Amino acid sequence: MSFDFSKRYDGITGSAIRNIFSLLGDPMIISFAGGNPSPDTFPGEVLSEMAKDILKKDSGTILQYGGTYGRQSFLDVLKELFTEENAVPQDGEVISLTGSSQGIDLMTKAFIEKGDTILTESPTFLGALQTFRLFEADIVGVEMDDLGMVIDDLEKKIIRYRPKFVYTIPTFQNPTGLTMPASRKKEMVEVCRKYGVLILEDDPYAFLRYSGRAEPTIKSFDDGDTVVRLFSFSKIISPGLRVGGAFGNKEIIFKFNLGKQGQDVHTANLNQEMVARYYREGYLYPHIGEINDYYRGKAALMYETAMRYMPEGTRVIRPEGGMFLWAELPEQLNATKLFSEAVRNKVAYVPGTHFYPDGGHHNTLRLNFTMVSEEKIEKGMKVLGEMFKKQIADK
């Protein structure tokens, strides 16, 4: 039978990373391809006891339908986490999300008609690109340097394309690991406010800092209604709980509320309450410290082995936090074509081309260090380095 699918699915093939996972059935493969937090960091025992206690004391409410905005106990936690200078959430300005990726979907649903433009970092998060394409947006990449999105190029493209909003991951960006400094965040807000363009600030990695000093959010420079900020507990408690939140102008968040009603009615009550209690009972920040201690050595080792094994002329971004290491190989190497050979050599990565709105950049790749042991990081990076060097020698 032939199905008459919506044209919005034309050209949508699914996440490149999900497709890569389907190729990695061999347990001997060292995979740097994912973007998952390590299960070793999940506070399963504490959450298990909390879930049991919550259901024992309040099952009638927890197991019933809930409000779309979220449980008040969880919304109060979101307000505290979102509060910064010039950014103090009021009632109606925060909403629970079933993972912060839902916020990307709701923002796009609220503002994008077919053919509207969204500006993104180039490269940027695969999941966001897929969502934007499903809503038939025109996606235009903005140049990046070592400090993130280049503001001069941003302004030029705002003037030229008149986008509905700018999408950015300013802290430990996926895929590059870069962090935008406060001065540039302030400039971004000023430029976008000047032209009446919204900013969607996606901030799921901010707490995963292994060195350096924490930067203020873009939202903290917003004394108006320019920025909508997304936050997630996926990287710091559990991705399986699917709990996050959004903070923005009350009218925008109300549209999120309407859009969410048709998606999932509300984020799971039990999951919201577990996260709220985890925070209220003082577990969250000590746990974040433990996670950072666990990942810090892996991040440092992946950078060190990249510098040691990768071919001369490779540019590697040293991450101060987050989950990824980004590498730009010498121009003559094609990491996209070499992916299959890497898998034959029992190592996987994500070719960088998938993160660019317009493709290209085949000499780039993203490497994840959170899901592999230090022994496998050493072994896998050596294999990749030798493979890339051999390709250069054979040319």
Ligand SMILES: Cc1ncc(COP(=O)(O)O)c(C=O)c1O
The other form holds:
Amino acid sequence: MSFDFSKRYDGITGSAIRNIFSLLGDPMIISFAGGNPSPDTFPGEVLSEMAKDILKKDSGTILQYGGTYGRQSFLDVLKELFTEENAVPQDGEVISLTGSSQGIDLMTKAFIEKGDTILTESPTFLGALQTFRLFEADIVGVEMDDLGMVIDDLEKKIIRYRPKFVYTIPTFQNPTGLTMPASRKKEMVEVCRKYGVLILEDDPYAFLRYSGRAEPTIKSFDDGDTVVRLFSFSKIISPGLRVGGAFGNKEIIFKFNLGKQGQDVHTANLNQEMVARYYREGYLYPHIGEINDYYRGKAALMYETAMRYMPEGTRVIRPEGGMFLWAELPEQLNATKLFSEAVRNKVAYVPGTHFYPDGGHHNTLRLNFTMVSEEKIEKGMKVLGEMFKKQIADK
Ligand SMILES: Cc1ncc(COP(=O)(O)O)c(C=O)c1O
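What's the form predicted in complex with this ligand like, now that we've got the form predicted on its own?
Zooming out: every chain and molecule, the one shown earlier first.
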């Protein structure tokens, strides 16, 4: 039977990474293709004790329906985490999310009609591209340099396309690993405010920092109305709990509330409560320190092996945090075409083309280091480097 699906699904094939996963049934494959945090970092024991205790003491409300904004204990934690010098959330300005992915969806649902434009970094997060496409938005990429979005190009594209909002991942961006410094964030807010364009600041990697100092958020430069900030506990506690939050203007967050009612009514009470207790009882920051110690060596080795094994002329971005290493191979190499050969050689990555709103850029690739042992990083990067070099020699 052929189904008469809505037009909005035309051309949407599912996340390229999920499709790549299905090719990776072979346990012998060294996969740099994933984007998951390592299960070695999950605080399973502490959380299981907490879950037991929470249910023992409060099953009447935990197992009941809850409010759409979120449980007060959790909203109080969100407010503390979102508070910065110029950004102090008030009641009604924060909402719990079932993962920050839900925030991307709710923002799009709140603002986008078919054919409206959204500006994004180019390249950007695949999940966001898929959501924007489902809402039939026109997605226009903004050029990036080593400091993130290029402000001149942003302004030019705001004037030309009159976008509803700009979507940005300011810290250890997925996929490039780049971080926008405070000066660039400030300029971005100024330009967007000048033209009345909103900013969606999606910042799930901010705490995964292996060197250098934390930067102020984009939200901290806001006048209250321009920036909606998303936060997620997926990379610092657990993605499976599906807990995150948003902070923005009250009217916008109310629209998030309305949109969320029809999606999941509210984020799971037990999960909100576990995250709130994990924070309140002082586990979160030491745990983040441990995660960063666990990933720091992998990130450094990934960069070092890329420098050692990739062909001359490859541009590699050194990851100061986050989960990915981004590489731009010499122009004559096509990482998209070479993907199947890499898999035959038992190594996988994500071809960079998937992260660009308009495709192209076939010489780029994203490599994840959080899920791979140091031994496999060394081995897998050597295999990839040799494969790419051989291609150049054979041409
Ligand atoms: C930039 C970005 N935003 C959002 C998400 C999704 O996070 P969550 O698990 O909070 O939905 C990811 C996950 O890979 C991501 O890379």
